Amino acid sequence: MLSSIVTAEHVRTYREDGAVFIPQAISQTWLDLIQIGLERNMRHPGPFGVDIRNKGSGKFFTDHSNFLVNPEFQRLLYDSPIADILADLMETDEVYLFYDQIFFKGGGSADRTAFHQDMPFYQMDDSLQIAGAWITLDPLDAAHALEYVVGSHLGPEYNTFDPNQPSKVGADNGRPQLPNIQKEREKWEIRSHASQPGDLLVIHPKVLHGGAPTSEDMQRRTMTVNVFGPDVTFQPKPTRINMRFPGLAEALQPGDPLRHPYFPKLRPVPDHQKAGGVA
């Protein structure tokens, strides 16, 4: 049965094209929450943070995997309906957090992200039962505000890429070429939503999408959740950014359900982290 927020459309839009925009998903109160625990993040960076250089004045900083040290992200995950929601559009009772990130963009203009793929850094195979749910505390016009390519996860999964040098590939995992789809955007079906604090983005990460840059006078700061259902198997593949999970491939065989300590579960809410649980 699905949630009061997703309908069948939701679903049917996500299956078809990889992503699909719910207004108005989240309260402020678990907004507050990601504020907080971005503000913690970035105060106390984990092994991943990272300011990204590029040609704009302004900071680029990223982070992932901090969701085990940052209780306002737990708090997140366990009592918001964010995973109801990922569950509902992955059409799975069973949620397994793969990793949380947080985006900053601030103080000044700071570089487009390149039209990529998430999916080849991904140490798993590739399944419908994958969503990532893009969540921002800014206003922002649709020019600002994540782009993907529609029904891209129905095509080929790319090469990885180089952040640095989008043109060039990162780690080679024998894929097809990234296509330069800022070059030729009138050949793709490119999407934007412009976006409140409480909508929800989701997309699949073998979408391809891509950060707008940011201007002089805004910032963008935005979190993103990403997560599998019980059916996703584990597939290493290489990779030069910080996507990697020490001792993951000695933990399992290509084939494998992905389950390892890295990866908490969310649904149904363990026993020890509902209201009342005892630890």
Ligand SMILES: O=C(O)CCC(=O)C(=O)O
The other form holds:
Amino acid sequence: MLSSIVTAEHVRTYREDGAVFIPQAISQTWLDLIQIGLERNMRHPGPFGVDIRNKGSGKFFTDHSNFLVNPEFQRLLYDSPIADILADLMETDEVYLFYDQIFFKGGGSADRTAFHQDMPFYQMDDSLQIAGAWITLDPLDAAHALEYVVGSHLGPEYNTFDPNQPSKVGADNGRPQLPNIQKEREKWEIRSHASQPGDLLVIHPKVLHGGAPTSEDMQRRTMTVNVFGPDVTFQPKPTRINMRFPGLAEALQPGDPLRHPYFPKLRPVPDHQKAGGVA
Ligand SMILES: O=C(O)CCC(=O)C(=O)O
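Based on the form predicted alone presented above, generate the structure block for the form predicted together with the ligand.
And the full complex, kicking off with our chain again.
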């Protein structure tokens, strides 16, 4: 039984397209919390925080995995409907946080982030019980939002890209070469959505996606919430991307259920995190 605003049609679209756009899925309260959390995160970056090299005149900053030190992100993920929506789309009741991430493009123009998949640097086997919600704090037309290739989660897992040079593709790790989608856009079914704060775009990490560039007169502040379900198993992967979990490969064998204190359980909400106080 679906417990959130998710419909059977949303679930079908997620399975078939690897992405689904759900307009006005979260209210202003949660957007306020994201804004405060994002500002805290930018003022106090974690070990993964990085100003990405950028030919544009503005800033492109990203950071991830700050849940444990960011009180706004904790309240957001325990109390808002985001994890319930992701649970419904993954068709499970159990949700584990893989990582939170923020992106800031602003203060001038910022380059395109090349089309890539996130799955090649996810330390897990492929599954439909993996999902990421992309949430914008700024209204965006479709030309300045996240773009994705419809259904590409059903195709190959390509090699990674260099996140420090986000307009370039291809850092070889033995998988098929990541195609240069931007060069031959007409060959791919590319989709993006004009987005308002409150909309959720949920994409599977195997979906080819990229961030459109931003222009001088705009900013794009986004958060992604990346989760997995109970059936997902650990799989170490060669990765140049700084999404490493020291000690994980010592704690788990390939194929083990992905359970570790790195990945807090969001649903069912643990008793000590339930809103409404002590019973
Ligand atoms: O915002 C961007 O330019 C890139 C975003 C992205 O790659 C992601 O959300 O996974």
